[in-house]
Every structure is written in C-alpha cells, then in structure tokens.
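First, one chain by itself in structure tokens, the form predicted on its own.
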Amino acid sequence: MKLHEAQLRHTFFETFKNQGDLHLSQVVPSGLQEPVLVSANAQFAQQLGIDADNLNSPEFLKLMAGHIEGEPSSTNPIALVYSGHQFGVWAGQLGDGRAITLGELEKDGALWDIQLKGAGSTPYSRLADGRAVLRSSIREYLCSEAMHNLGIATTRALALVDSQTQVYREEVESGATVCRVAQSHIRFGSFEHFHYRNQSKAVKALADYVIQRNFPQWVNQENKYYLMLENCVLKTAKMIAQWQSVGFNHGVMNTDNMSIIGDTIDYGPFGFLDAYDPEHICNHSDANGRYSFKNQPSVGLWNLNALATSLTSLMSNDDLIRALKQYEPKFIHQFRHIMASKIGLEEYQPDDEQLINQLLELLQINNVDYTIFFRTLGEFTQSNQAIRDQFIDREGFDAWAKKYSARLAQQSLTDQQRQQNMNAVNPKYVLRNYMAQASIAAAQKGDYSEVNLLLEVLQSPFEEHPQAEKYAGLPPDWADQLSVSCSS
C-alpha cells in the first residue's frame, strides 16, 4: 500500500466541522525547500501497511516534506486549538503551532493520525515560523522510536526529512520535518482548553470523539466518561513507572504535553540518564526543577488532576477523585514489579523494596552509569570484580551483594537463565545525549549515516550490535556539557 493524499482521511475533521466550537482549523502545510530523505522507518511502515518500496519514491518525499498537492479538500490538513499549564502554571490558548495533520489511516481497524511537525505556520504559532530545525526533529525522530522499542507508549515516527529551507533561533539552521504518527494526538489540556472557556458541550464533544475513536467498546456505556479518565490514570502511571525504570526525563511535562490515551509525545529537551541522579533536570530552561527526573511521578498525578478538574462537567466529583486515587497504588506496582524483574527476580516480594531501594542508593553515592550497571549486573556473581569496580564505595557494594547473594538463592534460576531474563529487560543502549549529538552533527554537514544507525540500534536496544559498540560504554566527558532546552 502506498501512502499518498488519497488514503488520508479526517473523521476528526467530519466530526466537528458543523460543531460550532473550535476545535481546529483547516492549514495549508508550507513546503520545504529542495527536501532530502533523511531517514524512512521501514519496520514501523511495514506495521501501516505501507510498501518499503514507496519509502524512497519522490511521491512520498513530497509529502513527508509538506508539499500536498491537488485540490484542498482532497487532503483537507489541520491544526488542533489546545491550551495547558506549562511549569505549572495556566498558559491559555496553545496550540498545534508546528505540527500539521494531515489526515488518518486505517489499519487493522485501528486509525493513526499522520502528523507533519515542522511544516509551517498555523493558526496557533503564535507569531512564529511553524518550523522545527533539523537537530530537534533528529532527537524527536530517534528518541519516538527508542522508546517504543523500550515497551513504553509513545507517538511514533514514520519519517525524517532535511531541507534548504533557513530556519531562524539563535542562529541560522537547516529546517526538517519529522512525520509523527500517533492513534491520539489529544491532550490534557485539549479539554482544559473548552473547560476554562465555559464550554462545556465543546467539552462532551470532544470526549465523545475519544471514546467512539479509541475505545469504541464503551460508547453505549453510562459511566463512558469515568471509563476514560479511569483508563487515562493507569495507563499514565504505568508510562511513568517505565520511565522511571529505564531512567528517562522528559523534560517538559505540561499538561499539553500529556496525552489522553497515556502515550509519550513531545520531545523536547528529554534526556536518559548516565550516572544516576533524582536530582538530574533534563531541561536547561526549567530553573527551578518542577520536571527533574524524581518528580515526574508527582507531576503526573498533578497533571491528571488539571485533566480532572476539566472533566466536572461530565461526572461527579466522587468518580473523578476514585479514578484519580487509582494513580499511587497502580504506579507503585508497576514501578516495584519493573525494578524487581531488573535485578533479575521472578516474583516481587515486600522486602525486596528496600534491597532496591538500597541499591539506587548506592548507584547515586557512587555515581554509577545507570544503564551499564544493570545491564553488567546480568553477570552478577559474587567474584564479579568488574560490577564490583564500578563503585568508588567497594564495602557499601559488597555489603548490597551479600544481601542480593542470598535474596537470588531463594529462586530456582541458574545464572545463564537469570542473565537471559535481564538482558530482555535491561537495555544495552538509550539514546544518551551525546549520541544524539553525534548524529546531529554528522547530519549537520549532510551525512545521515549515524541517524539510520542509530535508528537500527535502537530499534533492537535488548541485542548486541558490534558495528555500534562504541555507543555501549561511558559517555565521553564532553556529554556533560551538552544543554538542552526547550528551543531545542
């Protein structure tokens, strides 16, 4: 199947064009000037039943690069109108400021919005370009994919393209579009939007949309709105635990950038961990640290409560503090179940919480690469020297291992077995900064190599890949100067 205008269509468009609140706004994308192919992802076109032959056709570059052509209705592009807290506090009217959709695709029943982001100005810009340059679409494109490769919910990436187009911030860069494909690109603050704007049919109208686009099992339900908030707070503590497991900060956790059916989305300035760090804040541009790496779990229950707060007009206010108490103990669960299976334990007992805990301590003291220690502590033994010599605390270690030592011999797995288990849950590789930056750099002067490297490696982060080895130790000691920010 080819991916061309044609197949694209918009249910969200048909739903709300006779509504009489905004929900969107029809755009016309801007084309990029003289568009390269950077990368196609092959794996997940194969999963949209799209051909690898049509990757490289000039028919997809075109699109990909923004340039639609035929008759506007054919095709019929949108901007979503959201607002949102950002840093905690109430922004107003947001909105699809770079990202243009371009319709949906069907397959197997499911729908997938197709989204351009970097495509040119909307509605919801807000005075500025529309654009994204070439090094954040590059950390968006991999970062989407090594995360779904991970296990963990997220927007994905069909697409990368580089461009001539000049692009404006603190200096002059090549602008890029990244495809962004997701089931749901509605967010909290989508109906914080209607909420703060007393509309609250707006409000029911776009819940509705949810429920019969995502989850048309509940439609004829009574409770359909409890349903969906209900299912919004599992599905978010279980991304966080996830998160949290593979020491991931996203960096700009506001409430438009959380989405209803609890996936990833909007990569900014997120960052994995190297040395293991609470403390650690991803994002340059957060001064006081409401986002670093420890409070993304208060975070998104402060979030889920912004998204039920806007949610009172449709349920009462005992539905919606019973769904949002779900929150704690489903995170907890899967955060404990998470880190027990990491340290290579079949089942989670309640004294194995504080052997974990203990552990992350050590690991912060010491300031040990988080994703080498777990995926070396696979060979644990108690001659080890190698685990052992990754801390400065040698006794603080050994005293740990004694008490791990005995906790394993309570399981009937032999090493090799217990080294199998972790290795499918302990990545070799993340997409550190520094990586990211290597690719950034080689794309910078027209070498796209390390991108589709990368996209391989990441796509496979449980498996050996000797042609990329290097990516599997330390970072070098200039990744600790590397800053990220929300312009990025």
Given for the second form:
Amino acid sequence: MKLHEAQLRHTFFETFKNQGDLHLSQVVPSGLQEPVLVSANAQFAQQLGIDADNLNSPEFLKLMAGHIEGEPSSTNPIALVYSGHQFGVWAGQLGDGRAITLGELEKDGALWDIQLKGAGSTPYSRLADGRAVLRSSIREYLCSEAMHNLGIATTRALALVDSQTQVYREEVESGATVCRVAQSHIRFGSFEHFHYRNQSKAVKALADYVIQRNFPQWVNQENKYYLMLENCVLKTAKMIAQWQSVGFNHGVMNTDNMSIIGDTIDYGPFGFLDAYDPEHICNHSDANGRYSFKNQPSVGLWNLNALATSLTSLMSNDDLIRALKQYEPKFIHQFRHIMASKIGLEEYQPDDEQLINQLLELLQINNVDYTIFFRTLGEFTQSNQAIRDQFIDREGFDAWAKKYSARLAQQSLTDQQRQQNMNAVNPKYVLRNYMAQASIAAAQKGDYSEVNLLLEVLQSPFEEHPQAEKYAGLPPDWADQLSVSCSS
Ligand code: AMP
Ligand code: MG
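Switch from the form predicted on its own to the form predicted together with adenosine monophosphate and print that structure.
To see the whole picture, the full complex is given below, headed by that same chain.
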C-alpha cells in the first residue's frame, strides 16, 4: 500500500462532524517549505502495511510535510479540542495546537490515527505558531521508537521531515514535522474539557467513541464506562512501572499529556537517567520537581483522579473509587516483577523487595549509571571486578553481592542462562540526552545519518551494535550541562 493513495477512514470526524466545533475543528495543514526526509521508519511502516518503496517517494514526503492537496483522497484533517491540568493547575482549553490528524489506517482490525505534528496552526494554537522545531521533532521521533522497542506502550512515529521553514524560538530554527501514529490520541484532558463545561452529553459521546473504536468488545456491556476507566488505571500503572524500570523521566505529566489507552504520549523535555538519582528533574521549567523521576508513580494516580473526576456523570462514586484503588497494587506488582527480572530472578519472592531496595539505595549513594549497571549485572559472579568497580563504597556492594549470590543460588539457572534472561530485559542502549543532542547537532548541519543510526540501534536496544559502541558507555562530561525545557 502507498500511504498517499490510501483510503484513510476518519471515525472521529464522522462521529462528531455534525456537532459543529464542539469536539474538533477542520483544518488545512500548512506544508513545510522545501521539505527533506530525515528518516522514515521502515520497521513500523511494514507493520502498518505501507510499502517500503513508498517511503522514498516524493508523494510520501509531500504528505509527511503537510502538503495534502487532495491526497490521500479521503483525508479530512482535523485538530482535536482538549483541556488539562498543567503542573497541578486547571489550565482550561489547550487542544491540538500543533497536531493535525489526517485520518486512520486500518491494519489487522486495529485503527491507527495518522497525525502530523508541526504542520501549522489550528484554532487551538492560542498565540503560538503550530510549528515544531527539528531538535524537538528528532527527540520525539527517536524516543517514541525507543520506548516501543523497550516494550513500553507509546505513540509511534512513522516519519520525520526537516525543512527551510523558519521557526522563531530563542533563535531561528528549522521547522519540522513528525508523523505520529497511535490507536488513540484521546487524552485525560479531552474528558476534562467537557466535564468542566458541564457538557455531560459530550463526555458520554467521547467515552462511547473510545469504547466503540478501541474496545468494541465492551460496547454492549452495562459497565462499559467502568471498564474503560479500569483499563486506563491498569495500563497507566503498568506504563509508569515500566518507565521507572528503565529510568525514563517524562518531564511534563500534565493531564493533557496522558492517554486514555495508557500510551506514553507527548515527548518534550523527557530524559533517561544516567546515574541513578530518584530526585532527578529532566524538565528545566519544572523548578519544584513536580514531575521528578521519583514523583511519577504518584503523579500517575493524581492524573487518574482528575480523569475519574471528569467521568462522574458516567458512573457512581463507588465505581470511580473501585477503579482508582487498583492503581497502587498494580503498580507495585508490576514494578516488583520487572525489577526482579532485571536482577535475574525467575520469580519475585517477598524478601526480594529488600534486596531490590538495598540495591537502588547503593546505586543512588554511589552515583552508579543505571543502564550500564543492570546490563553488566548479567555478568555477575562474586569475583567480577567490573561490576564492583562501579561503586565507590566497595564494601557496601560486597555486602549486597553476598546476599544476591545466596538468592541466585536458590535458582537452578546456569550463569549463562541467567545472563541471557537479563540481557533481554536490561537494555544496552537507551536514548540519553547527549545521544539525541549529537544527532541533532549533525542534523542541523544537514547530516541525518546519526538520527538514522540511533533509530536502528534503539529499535533493538537489547542487542549488540558494534557500530554504535560509543553510545553504550558512560555519557561524556558535557552531557551534564544539557538542559531541556518545554520550548519546542
Ligand atoms: P505541551 O505541554 O508541550 O504538551 O503543550 C501544551 C499545549 O500547547 C498543547 O496542546 C500543544 O498543542 C500546544 N502547543 C505547544 N507548542 C505549540 C506551538 N508551537 N504552536 C501551537 N500550539 C502549541
Ligand atoms: Mg501536550
């Protein structure tokens, strides 16, 4: 299939078009000037059924740059309206200020929204330009694919386009687009938008749409709204447990950046931990650390509370509370299970909590690199010096290693089997800020090879990549100076 010739469905548009601009606005994308394809995601294109040769065609580039001119034939580009709590404060209407949904592609029974981020302003842009700069687009493109390949639910990215369009931020930068693809772009804030305007019919219509589209098996269930919320609670708990397990810090967990299907969405000032530091704040604009690494699990629940509040017209308070109460046990169960597998345990046992917590404490006190530590732990034997040498407090590590050794002895795995298991859950590569920065610096000079190298590496982060060995070690000293803010 060629994407530019595809018949894109548009259930959101079809469902809500008769209600004026209550849920959406029809928009015409403003295409980028002199667009150049930085990268197309062949792995994901294949999953969507898009021909590989289509990715190098001028028509594909045109579409990805926001020049739609009648193609694909069924396109009805729209921007969605939503509101949200930003940094804990009600912010009112936000909406898709710079994301335009072209339509949906159906593949194996699933519907995927094809959305362009950065293709110009919409009625919800407020005073901003609807553009995205190359630097932030590279970060979103690479990180969403990195997360997917780490096994974490996320929006996907199909293509990345650079251009000669000038975008004014702190300085003049190149405008870019990312084609973001997801099975839903509905956010917690989409429901809050109508709830706080006392439009309970619109809340219901949106919930019915989500259920019809994403959970058709529940359409005739009496408790379908409860099931939608419960699913979101469980998926969000799982997603955040996985974030914590790979050291991912989202940075802007506002309710408009939380997905109703539990995807990681809206990659802005995110970061992966280098040295393990629960206090880490990746967003330069988050002075109080509301969205610090260690706060993410509790912010997830705060956000789900905001979602539940916006669904009060659809179910009883008892049901809302019953759904929310599942968050904590699900998070804890998931986190324990993943952390146990990261240290090579086949099964989590109650005493393992102490072993895991003591380890995390040691990593923190000793400033140990999170990703490298777990990857090298696969090679553990009591005489392994390379692991021990990552700690300043060697005796502290030795005491832990003794307990760890005793715990491993309870299993019947060989060292080799254990290492194989651990290498399948402890990535060798994550998208550290400095790596993204290196590819951005090259791309800003017109060299897109580093972006494509990182894409390839991050698409199989558990494998060895000799050509990218430089990205498997400790970050360089200059990485400390990098700061990432919301300005993108
Ligand atoms: P964020 O906190 O990055 O998720 O952004 C909050 C809201 O601001 C979102 O609804 C965006 O659509 C909107 N926004 C961010 N940057 C721009 C921009 N350059 N032009 C228009 N809207 C924007
Ligand atoms: Mg956002």
